Each structure stands twice: as structure tokens, then as C-alpha cells.
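Listed next as C-alpha cells is one chain, alone, in the form predicted on its own.
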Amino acid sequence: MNKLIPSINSDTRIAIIAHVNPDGDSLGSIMALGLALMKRSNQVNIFLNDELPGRYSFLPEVHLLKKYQSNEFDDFDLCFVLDCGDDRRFGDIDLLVKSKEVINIDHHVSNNGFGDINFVRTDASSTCEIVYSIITEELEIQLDEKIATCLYTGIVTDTGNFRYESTTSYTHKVVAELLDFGVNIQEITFNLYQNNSLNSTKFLGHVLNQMEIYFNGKVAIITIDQDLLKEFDVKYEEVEGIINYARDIEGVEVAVIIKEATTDGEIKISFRSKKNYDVNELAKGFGGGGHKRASGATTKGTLTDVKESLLNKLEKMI
């Protein structure tokens, strides 16, 4: 096998980062790769340019995550950018400029190939699945329980507990090997799915009650503003996963959540679909992207204006 990643030794200066608003796949992949590379290099920095969602605080060695401050770091030999469709999704930082080589590892169909070296596999279930192959085949680094736990978390979350069509026989083969390293499925399941706050549960009931249905039941839209988050005292991260309840309604083909971000005028949109519609195309219309069945975008405007624009695009699609 021809190796694409340059040789790494104890003095190789490495940066690792994923997108803002981190999910299980982005966090699992940066932690797994970081822990693996620490077996080769003494200068590995794992950056998180955002807050760590509480549900992922169980991941091994998350205390190693650090905020990137340009004046605190010199140049890097290698910068691994994980689970990022383009080089704008990990925040306004100069890591790419300060790195001799950028390695882009991703599985989104919207990835624009911004790296000097690109491991972009749109047929993979998750970025963690690709990172597994890179660690075991490209880097030839031995897995351990901590690395396997991070990889399993990313795979299980990005496949929707192995329900999505991106799940393949290879996905299950990878997971089977990860389990052999002692991954504690019960602990992961508890932290991800069985430890929701009472406030977030009440919030879920409220937003589902306020959900709007369009186009003869084919589209479900949930709108969330900052006042609503404050009213129920829930964190922005706790909105993750609500969209699946809307998508899973009988007859609904496309589900959308429109969220007012903390940044003035910034609106985040999440898209999910079942079988008949490509929401990656919808996301592109708002400057975003992702997958055919799951995509996202960040745009400027008001909730009302963004929703109106979205409905216009949906009308043409549906």
C-alpha cells in the first residue's frame, strides 16, 4: 500500500481539528486520531474551536482538547482537518496557513477537496470509519480501548445506531473489531441516549407540539429561537437529535430545524430526509452541504426570512 501521509516522528508538530458545533463523529474522530498519533509524536495538539457538548464528556482524554490561540502556537508540520465539508467550517482561525501540509479527512459529498492530501470517501458511514482505516492501514498504529471507544462513538452516532443507508457490511466489520478492544457499549449508550435533562425533555415536547407541517404532510419544520432556549433553560447542544423525531413521522419526507444562533443574525439550518429527496441540494442553497439524507447550513437573516426562503425552495423541490 502506498502511504500518503508523510513520515511522523517524535518531533513532528501536528494539529488536529474538526468543525464547529461538534457532534459525535467529529469529536470521536479527532480524539481517536489524536490519541493514535500521540504514540508517534510528542507534539500533537487536538483543537476544539467550540464548547464540548456535555453528552460527550465521557470520551477518553477529552481534557486534552484545547482552544486554538494563534499567538500561542508556532507553525505545524501537519494539520489534520476532520469531518469538515470545507475549510470554513472550523472557525476563523489560521491553522491552514500555519501548516506545511493539510490533510483533509471526511465523508461528506459536499467536500471541496481543500487539503494537500485528501482522504474523502463519500461511501463511508462516518469520518470515524475512515479514521479507523487510516490508523490501522495508513499509519499502522495499534488500536487500544480508548481509541476504539472514540471511534465507536462516532460511528454509532453518525449512522443513527446503524439505521442509515450509509451503514455497510464494512461498517459492521469495523465495529466488531472495535468491540474486541473492550468498548463499553452500555456506558456509551447511557451517556448518549439515556441521560437527558428534565428541561430538555420538556423542551422536546414543546417544540414538537409547535412543529409545522407543509405540502400535504411531506415536510415538517421546527423553528427555535434564543428566547425559547432561555425559557426552558436548555443549552444549544441539546437541540441535536430533535430533528429525527420530525423526520420519523409517517408521511414526512423532509424535516428541517431552523435555529437562531447566539451570533447576531446567524441562522443554522439542519435538514433530514428519508428516501425521495436530496437535502444536500437544499443545504447548498443556503451555503451549506453534507449528505443526501442529512445536511446543514449556516446563513444570515431573520428566522422569518430564512423560513420563507426555505419554503420557496421546498415548494420547487416537492
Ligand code: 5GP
Second form
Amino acid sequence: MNKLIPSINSDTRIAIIAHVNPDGDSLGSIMALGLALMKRSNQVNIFLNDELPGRYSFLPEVHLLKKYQSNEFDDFDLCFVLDCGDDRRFGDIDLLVKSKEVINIDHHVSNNGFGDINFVRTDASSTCEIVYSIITEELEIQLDEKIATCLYTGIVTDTGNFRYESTTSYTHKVVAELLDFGVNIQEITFNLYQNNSLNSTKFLGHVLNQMEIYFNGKVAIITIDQDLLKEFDVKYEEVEGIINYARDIEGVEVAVIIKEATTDGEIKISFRSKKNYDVNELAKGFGGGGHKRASGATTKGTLTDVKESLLNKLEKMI
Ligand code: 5GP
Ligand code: MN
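Alternative state: the form predicted together with ligand 5GP, after the form predicted on its own:
Let's see the whole complex now, leading with the same chain.
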């Protein structure tokens, strides 16, 4: 098979990064690829500029994660950008200009092919599923239990535990192989789903109570401001799955969470849909993107203004 990635030796300077507001797929894929490439090169840097969400601290070797600061790093031969729909999703840093070759590995329909080499498969369940084939077929690096654990975590989270339509027979074949490396499903399940803080569970109850329903029950909207997070003493990432509760209500087709982000005037919107609506299109209207059934955007404004603009867009769509 023709190899697309240039050959890697012990001196190849490598950077690996994924999107801001890390999730299971972004963290699983950077760690898996990083651990694999460390078997070839002594100069692998896995970058995470956000804080590691507590639920993912069980991932193997996360102590290797570094913050990228321009003045601390010289150039890189290869920069792997994972799970990013565009070349700004990892934040406002100069990593791409410092890298000789950018390798874009992603599964978002909104991906614009920004890399010098692009592995964009919109039919893949997750970036981890693509990274699996890159490690095993393209790089021909041997998997191990740690790499398998990272890949499994990304696949299980991005497929909603193998429930979303992106889950294919290939996804299950990959997972079957990962399990043979000794992935501990029980431990992963515990960390991801069975260790929520009491505060975050009470917060979940509160925001579901405050949820608003529009368009004859087809749309559910939850708004979260900074005061509420402070009141319940929770970080937003602790309650990652809230939007799924809204989406899963009978009759609801589109669920939206509008959240006041920490920095001034920045609003994060998350969209989910069930069957009939393309929320990637909705997110694009706010400068974001993602998938048909799960998308997001980051915008400026007040919660009230963003909600009004959203309702206008929904009115045209629904
Ligand atoms: P979430 O709502 O879980 O943050 O993200 C859902 C999906 O939308 C993910 O696939 C994510 O990559 C994408 N997404 C979330 N936020 C943004 C954003 O600000 N910009 C873009 N382009 N995509 C986003
Ligand atoms: Mn993903």
C-alpha cells in the first residue's frame, strides 16, 4: 500500500493536537496516536491547552500531555491535527505555520481539508476509528493495551455507546480487536458514567426542570449561565451529557444547549438531532459545524440574543 505519511524516525519532531473543549474522541485519539508514535520517535509532543476533564483522567499516560506555548517550541516536521473540522478548532496558536507538514485526521462533514495530507472520512464513527487504521495499516505500529484503551474510549463516547447511525460493522470489528488487547470495559464505564459528582447530578435535575419547549414539542432548549454553574459549584464539562436528555424526549427533534462560556461574552452552543433535521447546517449559521446529528458553535453575544437568533433560524427550518 502507498504510504501517505512521510517516514518517521527517532528524530522526527512531531506535534499532536485536537480541538478545544476536549471530549472522549479528541483525547482518546491524541493519546492513542501519541503513544503509538512514541514507539518510533523520541520527539513526540501531545498538546492539550485546556484542563483535562476529570472523567478522562483515567486514560493511560495523560501526564504526558503538555500545554503548547509558542516560545517553548521550535519547528515541527509533522503536526497531526485530530478531530478538528477546521484549522482553528484547536485555538488561536501558531502551530500550523511552525510545522512542515500538517496531517488532518477527522470525521466531521464540515471538515475543509486544511491539511497537507488529509485523512477525512465522514462515514467513520469517530476520529479514533480512523486513527486505528492509520496506526495499524498506514504506520504499521503494533497496538498495545494502553493504545487500545484510548481508542476504545473515543469510539464508545462518539458513538453514544454504539447507538448512533455512524456505528458500522467496521466499528464493531475494530472494537473486537481492541478488546483482545485487554481493554477493561468495566473500568472505562465506571470512569465515564458511574462516577458523577453529587453536585453535577443535582445541576442536571435543575436545568432539566428549567428546559424550554418550542415548536409543538419538537425543540428543547436549555440555557446555562455562569451564575448557575457557580451556584451548583460544577464545571460545565462535568455535565457533558445533559443535551442527550433533552434530545431523547418523545417528540423532540432538535435539542440545543446555549451556555455562557467563561470568557466575556463568549457563548457556546451545542446541537443534537434525532432523525429529520441537519444540525450541522444550524451550527454553520453561527460559524460552527460538526455532524448532521451533533454539532456546535462558539459565538459572541448575550444568552438572550443568541436564543432569539436561534429561534428565528429554527422557525425557518422546522
Ligand atoms: P459538542 O456539542 O459536544 O461540544 O459538539 C458536538 C459536535 O459539534 C462535535 O462533533 C464538535 O466537534 C462540533 N463542534 C462543537 N463546537 C464546535 C465549534 O465551536 N465549532 C465547530 N466547527 N464545531 C463544533
Ligand atoms: Mn469526534
